[in-house]
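Just the one chain here, the form predicted alone, laid out as structure tokens.
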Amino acid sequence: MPDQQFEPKIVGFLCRWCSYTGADLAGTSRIQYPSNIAPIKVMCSGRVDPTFVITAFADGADGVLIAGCHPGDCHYSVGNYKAMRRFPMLAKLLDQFGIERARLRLEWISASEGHLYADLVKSFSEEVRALGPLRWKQRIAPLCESVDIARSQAATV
């Protein structure tokens, strides 16, 4: 499939307090958004293990959405919080896999923001469609050379 057809699939994973429920009133009230995104119900922002992440990408998300209650209105206190301190350890993380980190958004939306999910959708899949398919397996395959190289390095002594 030629770039210029690529449609990118996004991963988002969704506050079920906010977030979802934002998703959610998206769809009933019929606003119109992309359809890529595969929306992942957890229970806080602040749970999403950035293993998750790493496993979206490596499973063929081209981009990746965490989005949360407003900060300040988590119904779990700070999970928003440990979210958003956690955020900048998982875009370094990216870096040394060699991801763009502009395949990976931290958002706040609230249940009452329909709109606000659905425009995020849209411009998040343009953004991902611009930078063109992630291609996981080929970026990853010169980090797990090195590591089979090591791993006989070491079988050897």
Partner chain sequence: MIAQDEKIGVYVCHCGTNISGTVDVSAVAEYARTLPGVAIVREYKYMCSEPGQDLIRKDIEELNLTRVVVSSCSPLMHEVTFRKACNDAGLNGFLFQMSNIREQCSWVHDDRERATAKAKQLLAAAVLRVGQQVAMEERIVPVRPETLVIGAGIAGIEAAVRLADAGRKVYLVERLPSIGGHMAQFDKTFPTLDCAACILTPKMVSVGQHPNIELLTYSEVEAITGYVGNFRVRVRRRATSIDPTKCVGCGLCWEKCAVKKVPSEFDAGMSMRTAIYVPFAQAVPNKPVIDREHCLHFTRGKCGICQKTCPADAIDFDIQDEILDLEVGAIIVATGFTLFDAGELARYGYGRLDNVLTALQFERLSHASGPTGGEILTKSGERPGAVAILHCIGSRDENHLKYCSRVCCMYSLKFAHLVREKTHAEVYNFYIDMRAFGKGYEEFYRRVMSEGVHFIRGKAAEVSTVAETPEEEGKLIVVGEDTLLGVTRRIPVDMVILASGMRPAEGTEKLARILSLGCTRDGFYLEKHVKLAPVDSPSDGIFLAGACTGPKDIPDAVAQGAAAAAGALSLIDKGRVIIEPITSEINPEVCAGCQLCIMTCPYTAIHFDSERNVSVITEELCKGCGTCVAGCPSGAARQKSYEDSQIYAEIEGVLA
Given for the second form:
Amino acid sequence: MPDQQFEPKIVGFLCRWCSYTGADLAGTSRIQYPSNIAPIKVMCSGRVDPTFVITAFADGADGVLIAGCHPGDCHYSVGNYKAMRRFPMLAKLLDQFGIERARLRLEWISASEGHLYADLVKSFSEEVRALGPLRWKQRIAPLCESVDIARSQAATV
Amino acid sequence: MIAQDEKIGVYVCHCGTNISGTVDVSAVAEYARTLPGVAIVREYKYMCSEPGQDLIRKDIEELNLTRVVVSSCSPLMHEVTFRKACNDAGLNGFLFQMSNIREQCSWVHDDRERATAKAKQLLAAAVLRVGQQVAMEERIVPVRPETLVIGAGIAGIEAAVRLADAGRKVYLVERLPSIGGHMAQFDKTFPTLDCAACILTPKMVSVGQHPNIELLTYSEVEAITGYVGNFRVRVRRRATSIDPTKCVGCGLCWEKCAVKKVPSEFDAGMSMRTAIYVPFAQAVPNKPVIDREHCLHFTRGKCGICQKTCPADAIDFDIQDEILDLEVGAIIVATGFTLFDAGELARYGYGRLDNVLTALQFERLSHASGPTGGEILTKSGERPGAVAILHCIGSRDENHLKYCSRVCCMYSLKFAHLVREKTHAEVYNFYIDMRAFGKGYEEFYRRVMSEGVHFIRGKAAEVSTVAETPEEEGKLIVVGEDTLLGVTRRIPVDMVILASGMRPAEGTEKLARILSLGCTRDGFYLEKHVKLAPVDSPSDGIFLAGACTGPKDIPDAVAQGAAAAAGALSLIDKGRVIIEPITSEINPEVCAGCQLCIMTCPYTAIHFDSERNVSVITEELCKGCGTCVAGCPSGAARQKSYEDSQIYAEIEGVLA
Amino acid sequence: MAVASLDLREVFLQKLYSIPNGRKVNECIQCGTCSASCPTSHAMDYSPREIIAALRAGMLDRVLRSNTVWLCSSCYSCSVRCPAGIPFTDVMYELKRLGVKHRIGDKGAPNTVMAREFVHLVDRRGRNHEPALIRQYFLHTNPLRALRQFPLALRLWWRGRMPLRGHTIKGAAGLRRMMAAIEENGSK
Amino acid sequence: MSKPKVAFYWCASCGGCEETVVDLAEDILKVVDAVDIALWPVALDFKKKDVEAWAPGEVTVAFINGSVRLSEQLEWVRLLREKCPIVVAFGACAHLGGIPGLANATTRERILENKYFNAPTLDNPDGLQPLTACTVYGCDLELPEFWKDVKPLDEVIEVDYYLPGCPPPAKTVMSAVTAILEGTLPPKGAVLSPAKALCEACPLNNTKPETLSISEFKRVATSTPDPGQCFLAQGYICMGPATRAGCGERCIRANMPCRGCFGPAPGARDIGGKMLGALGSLGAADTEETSMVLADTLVDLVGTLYRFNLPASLLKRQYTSGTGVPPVM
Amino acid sequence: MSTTVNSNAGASASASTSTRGSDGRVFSYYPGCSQMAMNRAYDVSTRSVAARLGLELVELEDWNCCGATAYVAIREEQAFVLSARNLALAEQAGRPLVTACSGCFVVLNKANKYMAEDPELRSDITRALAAGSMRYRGTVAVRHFLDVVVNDVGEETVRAQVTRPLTGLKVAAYHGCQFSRPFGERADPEFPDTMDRLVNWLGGETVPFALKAKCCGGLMMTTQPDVGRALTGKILKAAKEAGADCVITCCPLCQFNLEGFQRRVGAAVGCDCALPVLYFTQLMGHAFGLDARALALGDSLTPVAELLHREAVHS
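The structure above corresponds to the form predicted alone; please provide the structure of the form predicted together with the partner chain.
Following is the full complex, with the preceding chain placed first.
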């Protein structure tokens, strides 16, 4: 059962030309969507260093979106192809670390697809909500945590 | 980390009630006071107004602010405004940051509490980010003097001619074989009843002959890269199969063409054309193209009559599509509209019942060079005794086009007049509201009323063929409520004209993606500002004209064409443009010379300096995408304005 | 005295707005498409368009006293055609319910009887039983007319289309519990 | 004036770093001439109480190798930190977590389960598990505790300098010792190695082609690289472009792509993220499908990209509540 | 387009597909009250042709009234409860729900849609269902049998079953209102051609029929006979004038209005309205070679048996 109280935090890396403009369009068109996403503008989806994504998770994000121009429409010709290739590698790496693949999305949103952006935020928020909090920060924080290992079975030789 | 001695000024905008209606601005401002380095926080009704900007200027001067953050609308909207305000007060504009709490917060969330929480997140991101920003110089780049005009309807033609007359080179790209657009199809123009061809043809000719206009018909824009002043455009010239240098346009080829049954696009399907054809007699350029979809040579590998017939030996089946790479400083988009497909509304019978015509079909029917030589006749060749004109077909309809198409009322009046004049038939206009807003329009409405045209205030509900009385037998019966009487009326007529609405031209969305333009929900291009910048697109250097931003009549389209030309000209004439310094550079202290960035760069802007064993970016060639930065494994590459540290600060901020 | 007091109007608007797209009545452009599309508008006191105008003018009285709602056959022509996206058929249902609930308007008598008998049957047995419904309907409206229907009834009976006994579902008790629950909810 | 005293201590390590000290060869004599070794468990028997007896500052430098996983290790490094003005993290394990740090890719529970119940060579009929306390002949014994994860040295104590490498090359060690003796140390917190990536010094760097288009990633476990060409150009993941130089290119010269033991180059926040950024740029795929196929040719990304520095990376350690299945040990 | 590499997408996707039937051939069948009484021929013929087409119709166990037009007219939420109970039963059975009654089709669909769109309503209904120990999660697709036959089963399978093509038979395909309005997503709301296509596959032809989706008057035939007769009369008249030999319908109420009152309707509109009226399932079954009993042709008030055994239909 998804936790209805849990409000996922999603960081969105949006390319300035297509996706950020598309997200702005959702605004000028007053299309409502959940407030779970916080946009960060980059010039191109190809600028999204996988380290940004890892950092976002490490800093407490429950989901990360990378959005760029549709393949073939990149303002910088081919930057989005780099994002496209990095994405499955990164998803695979995070998966190996127990970060569910569904927490990371790569989507193509053009400047005219405000409604698509809104729909995406809706569905992504729901999906991440269903996964529950990542709590990465808390997981990696404890230092020298002491746990009894079979202390209760203390034996006498 | 924000240095100890920083003094950051934070300004939270209400934007009237645009922001404060949903976001608790005071709470956001209160929160801002808790952020590191923040020296002063103010909220104001309209930060972008002169007094709003003054607040910033004054604080910079009096409080010696070292950095400024404005929480308001999209940076795509007002970043330049506030940056300039900072510069005016002596603070480097790049020590300024904006947080977008309108487009991406107050306008898209209705829960006050959560919208306020998000506004705080976004503000924190901006404050942390600004702490990492550095003073920079603006970058000035030269502007190329050429302009690309996409679409050669009346708006595009107007823009091209204006620019060309000003002595500037114009590339005019048109998808169809001829320029002229929809206006070339029209019979008369309202309200003056000028002959459309008479006023358009001279303009078309001047386009064809202008030394400064390079006409690229039968062509489409495929890709655009670059930025204001320096666009690189890829255009595909579709193969016409005709060598234009040899063809004299004698017409023998299409006379002989074996394929004669292709519905003519220009005549809106009211007549047939051949596979090798000139769309209409006054076409510019007046040289045929071969429609390869229908040509027997291409579909079945036989025929070739035209080639044998051509006295100039101009027909060459082997001509291939040509790819042109153009460099231009400005782009004007004038891709126009297409008619709403009345077939979507089965109840009006278009495509099902004879003598139900679209507006464009009627234009052709009434046009002297149309299929009937300008006589208004039913399909059986008779003069109609009664004609109904149904307004708002597709328009003002939640299920189809939500907007008013603006021109239909007036062209419907024009049709009514033409029908009365040419046939003396009874004419019934079924309308919801009569919108006659332009110069001379209301007068024209009165004139048509005085001509005995019937006006029924009510939208026609359907066109029926089921007669209920003997008078209705064999007629098209238009059923609609006369709302002024509160009575449903059934009007038997011989011809129905559907005043179909306007929707964006086919391919508008695709071009929007290529150009990174925004579209409204209706699919029309989005202007930079619907009132104050109606011919500017949100992307610098790209202008919009005509019906591609919404339905327009001819005078408005022409005015916009001229306005867009003025916009392009003011850019070109200045010869240079200030752009944000977002280029990348490589720190030679860190670079190990692995050269992976060189392979990553889409612009060959990076080269290897073997002397120093480091990679070097040529700033002039760098477009600032930052891909090399993400691909630099040692962290030597950095992107100005989008430094890693700034992004990390932002991530930290939004997750605070 | 106006039966449609201000309170009733509030109640009604609230109900109306709660149906999907119910608020769109405020966006009516009075184009008349609904009226001209309605197969029975010629028999109505007020056409659908006029009903919306009256609703917006606050003349709920006029609306409820008209025969319009009882002439709606739920053909959905107006709803699919309405350029303002008003679900007019649903508006009609809401008006019917309001009329029945507050016992306003007598023009709908036959329909009210039909509906009441229908509800009665279904609530009891879980299903409708047509012969019983028809019988009850004529008994409560015009028993004489029932006589005129007799030949048809006979023809139907002859073909086995008038079974005498209806069917009661196994879950009838459960269904009654559900109905009780929803009624309780409604009275809150 | 008496000679300065130094201490060597080892935590979770293989002993290779100790070997480096021995590898100083005749240089060790210079060291011994110059300093007194106050503590060196690998060679001489010392007790904790001996160290506790040191006066503060009596021993100048502690060279600590190995990462920290046991409570005993924490106790010792804290003690050394208390006593010595300078602490040097010696080798990849102390610096970044090192090979033992890869254990962070799984969980303590799984490690113990494997070790005490599943290992094929195991004979543990009574199902014994390690205890932290037990009573032997009436005496209560306390034993070191095995923590949840592996940490680099600077996560438990403050570290003054880092000597990277697995192990640090003898030359680097000698120059560090010299610097300490001569008081010519760089600012505190420095990694005592060049601030550039390995490609800088790589003998194969000039064999890199003009463009790279990798359609499949290869592994040295299943094929042998051509020793005369840049490994990346051949599709082998060489961590050189993201890894700090200074190792003497030992692996490269042995036809082994760089495995990253010197840790990230100074400009890289996270070596794995950075390397993925580069690898994604160089892939040949141009559709979403082929991108996935390309990614599928990458085997054990954590083990490849974070072989020596997982505990010091952003990922740090296994997130245990996810659905991802930890790699089988 | 999404490029999410989603390893556990199954969880969310399954909800919408669980009721689609394992091979798309097994349905929960909802006959509707009318088919139990005055229109049992529709039920009989539906089951017969379904069996021929390889569709397994499993009657929904203990179904109840859908909450039809007459019910919803006075009690709304209760009507939704009635629908929801059926939907819950279908969900339990894990199959999509198919009905041949256009009225039930609209009512069940509407309940489904409104519950999906209105969380408040959904929670009210959920609570009511719980009082009867039932639960509905909102995963059942409601289909019209005609839509399933034409759009799922399709031309090839239908044609393959034809043993008695309807050669020469001219049919007026009367779809009525509620097959295509407001939920008939795969048919034009005003000019549906679903049955026209079907008749064509059966070897017959349909006449152009402008009133094919106009209202027959529904219950008004009983409550407002004047209005009802006029509407039904127009339809029969138009069908006759178009040269139809018969009318087919896909709704029990339309069927009853069109066939049961032809004499009085004729008197009302002033012309002869006598015309055989069948269910599309009966016509289809006939073309499949099924006997009269399997199609309950004997139930008809109009001379359908004679119609179907004319020479023209047999050639």
